[in-house]
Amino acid sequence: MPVPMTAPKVLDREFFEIRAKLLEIAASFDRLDRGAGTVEGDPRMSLIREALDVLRSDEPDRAEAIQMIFSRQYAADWRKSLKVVPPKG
């Protein structure tokens, strides 16, 4: 059975890799700010500060509760209410 790796090894391998996307993430933020209008009222945007505040805590499992933000809830009739037409054969 493989050993995990020790987080220093896993900060070492991965800093520059997550700077990246924080840098990436900040200016995406930056340009929203720069852009006319706002997006106060759009609930994708209380989506992404749910998300950041999963980011920011130290719960286990971050990724799979951030995914879960963005996801659909299940439902039983989802092809129906997605007019899904099921495979013919």
Given for the second form:
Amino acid sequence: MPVPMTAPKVLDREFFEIRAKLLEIAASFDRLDRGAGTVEGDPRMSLIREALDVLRSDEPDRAEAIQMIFSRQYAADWRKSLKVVPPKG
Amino acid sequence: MYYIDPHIHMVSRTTDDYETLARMGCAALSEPAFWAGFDRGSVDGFRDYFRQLTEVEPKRAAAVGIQHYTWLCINAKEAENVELSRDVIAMIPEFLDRPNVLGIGEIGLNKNTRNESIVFLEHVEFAVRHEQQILIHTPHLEDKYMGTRMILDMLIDDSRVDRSRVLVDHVEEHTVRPVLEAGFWAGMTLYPVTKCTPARAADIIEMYGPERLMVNSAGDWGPSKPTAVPDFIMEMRRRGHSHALIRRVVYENPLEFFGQSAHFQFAPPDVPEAATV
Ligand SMILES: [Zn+2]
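Having seen the form predicted on its own, please provide the structure of the form predicted together with its partner chain.
Zooming out: every chain and molecule, the one shown earlier first.
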């Protein structure tokens, strides 16, 4: 499908938005640092780091890749583990 | 531009919201049965809810010129109670002939449990036996991918299911492809912050094209925006997409999908389209 906006146009439109979103993330990390205690070792922190790596990569479909990082993996044998009998249809 | 919101929970919206939707060009909407913010205690609670969906909401909608359609079921959250679910499914035939009922929905999974799967399969069985269309809720956040795949497994297993009469809702970047590739319709639910945004829905249209894709607002008890479909229309316009493409997603696709249900007797509004946003 034709995409009407050129890449320079997208950047013109979204530069300040991207900048603002990066600042939000930076400020969240600063807040984590300032808080008492530690979140090192919390598995959610490694998910966040993995997602940041996706942002820095040149691979396409980054949104999909980040969705998958935050998703439980599909187990094809779920019917067996949940003991769900498929219909006769 | 006129549009149709294929998934919006008007029981949780005010009369002012109905009026705003009408002003923004909402010509018709469909309201699936869902969770009411609390677990209902008995089948009678659902019977009253189905009366609200088939008697009360159509009147509230008609007062502002919107056509109201609905779907019946016990939602995935309350489906954890299998006994109650069976009672509710057995009661649905009392309402199947109501003129605004399009089918069974929104059925699906919430936490991807055994009980939810059992009740999902029993709903599908009911829909097949009564030749009803199906509207599906997929789980949110970390459970969405696994839950969507489980739902597709169950539907594909059943050769009696006509995939062109099934709408799988709340798809996002990681679930839209398997749904469309298997031949189902897919709906993107737009939320202000936490889930799919109008911009990301526009991205998905750019990546997959408009075929069998729709957008909806959910407009439920949680933080949601009943005018999210007009927001999507604005985003598509700002990007320079054609009127024809936008209209296909927000108007013609819902017409085509709902048109497969015998009860969908849609009459286009007689006010010229230029009068709306
Ligand atoms: Zn819903």
